[in-house]
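Single chain ahead, written as structure tokens, the form predicted alone.
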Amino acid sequence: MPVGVFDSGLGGLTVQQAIAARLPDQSVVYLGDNKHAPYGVRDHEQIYELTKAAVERLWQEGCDLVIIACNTASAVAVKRMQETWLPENKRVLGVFVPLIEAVTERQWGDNSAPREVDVKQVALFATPATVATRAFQRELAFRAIGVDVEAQPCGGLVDAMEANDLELAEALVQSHVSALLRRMPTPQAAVLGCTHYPILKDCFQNALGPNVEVYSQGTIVAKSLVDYLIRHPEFAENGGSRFLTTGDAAKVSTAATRFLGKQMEFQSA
């Protein structure tokens, strides 16, 4: 069966592209809820309901395993969906846990008690809604102790990237990094807690300096998916990738082509 990849807009394409590079034969259906993007400015109930609707749409495409490649939706909706709504034969995975496992050097499924890790100061860059949930700090606390997290809500950055205004986006990165460094002058690691942000990874790295290790999610999530499919081969299926959107398919195709720098074709969901 195909694996579903969902994002509120274009950012999840960084995850889809990493999956395609790592698992070129895996069938994937990508769904962007461009009609309602961005999620980062919506309240939690709206985000939850929109995420549920998107997952149900991917079920219609045969995707019994769905990766929520939107950090805001992962932070707000995934745990609630898994605990109160998800049928037994369906799986929904978020993007936070693989990222935190990478930062804390834990292997998949390591549920041992929290322990000391080498990284003591972590900068988190995410949407205002993601930062407000404190989901990253909560999941980190399950795995590590003694880690200080300074979170920077990056207002306006997703909007600039969706509008393909990279000049504005780069200026916003500089502004947000400067704001965080005033509160945490010497972070050891920086987490890009939005799947849009890897497009600007070099910009973040330059603003933070060479001594800060920058983590972005595409390759980390793709590696985790490989591990998951080895343990759950029933979710694997060979085939190509398809791209769906709740927005205007022609406009989203053009925006996605600019976003990734390669030709992309979306269909209406």
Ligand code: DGL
Second form
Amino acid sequence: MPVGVFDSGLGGLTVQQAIAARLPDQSVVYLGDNKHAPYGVRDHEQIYELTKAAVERLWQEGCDLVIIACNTASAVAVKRMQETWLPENKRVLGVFVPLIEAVTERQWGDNSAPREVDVKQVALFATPATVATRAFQRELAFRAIGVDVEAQPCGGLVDAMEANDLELAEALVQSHVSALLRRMPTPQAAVLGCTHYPILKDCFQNALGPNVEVYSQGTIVAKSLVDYLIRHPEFAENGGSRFLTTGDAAKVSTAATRFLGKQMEFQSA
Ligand code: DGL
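Next up, the form predicted together with ligand DGL, please; the one we just looked at was the form predicted alone.
Okay, now the whole complex, with that chain kicking things off.
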């Protein structure tokens, strides 16, 4: 069956592209809830309801496994969905845990006790809603001890990227990085905790300097999916990919083509 990949808008395409590079034959249905993006400034109940509706839409496409390629929805909704809502035969996977496993040098699903890791100071860049959940710090604390996290809510950045205003987006990266460095002058690692941000990875790296290792999710999540499908081959299927949006399909196709720098074709969800 096809794997569903969901984001509030265009950002999850960075994850979908990494999945396509690792698993070129795997059928994928991508859904962008562009009509309701950005999620990062919405309250938790709204994010939960919108995420549930999107997952249900992907079930209609036959996707029993859905990757929530949105940190905001992963941080706010995934645990609650898994604990209280998800039917037995369906799976949702967030993008947060694979990233934290990479930062803390863990293998997929290694739930052993927290231990000391090399990295001691981590800068987190994410949407205001993701930062407010403190989900990153909580998940990190399950796996590592002695790591300081300084989080920067990057207000305005997703809006600028959805609007393809790269100049504004780059200016916002500069100012968010400067704000964080005033509070944590020498982080060893920086986590791009929003799937939109990998498009601006070079901009983050330049603003942070060469000594900071910048983690972004695409390749990390794609590798986790490869591992997952080896363990659960019933969720895998070869075939083509489709791109759906709750927004205006023509406008989203144009925006996605600019966002990725390659031709993209969306259909109405
Ligand atoms: N790409 C989403 C994320 O990873 C953006 C959230 C939003 O729509 O604000 O958090």
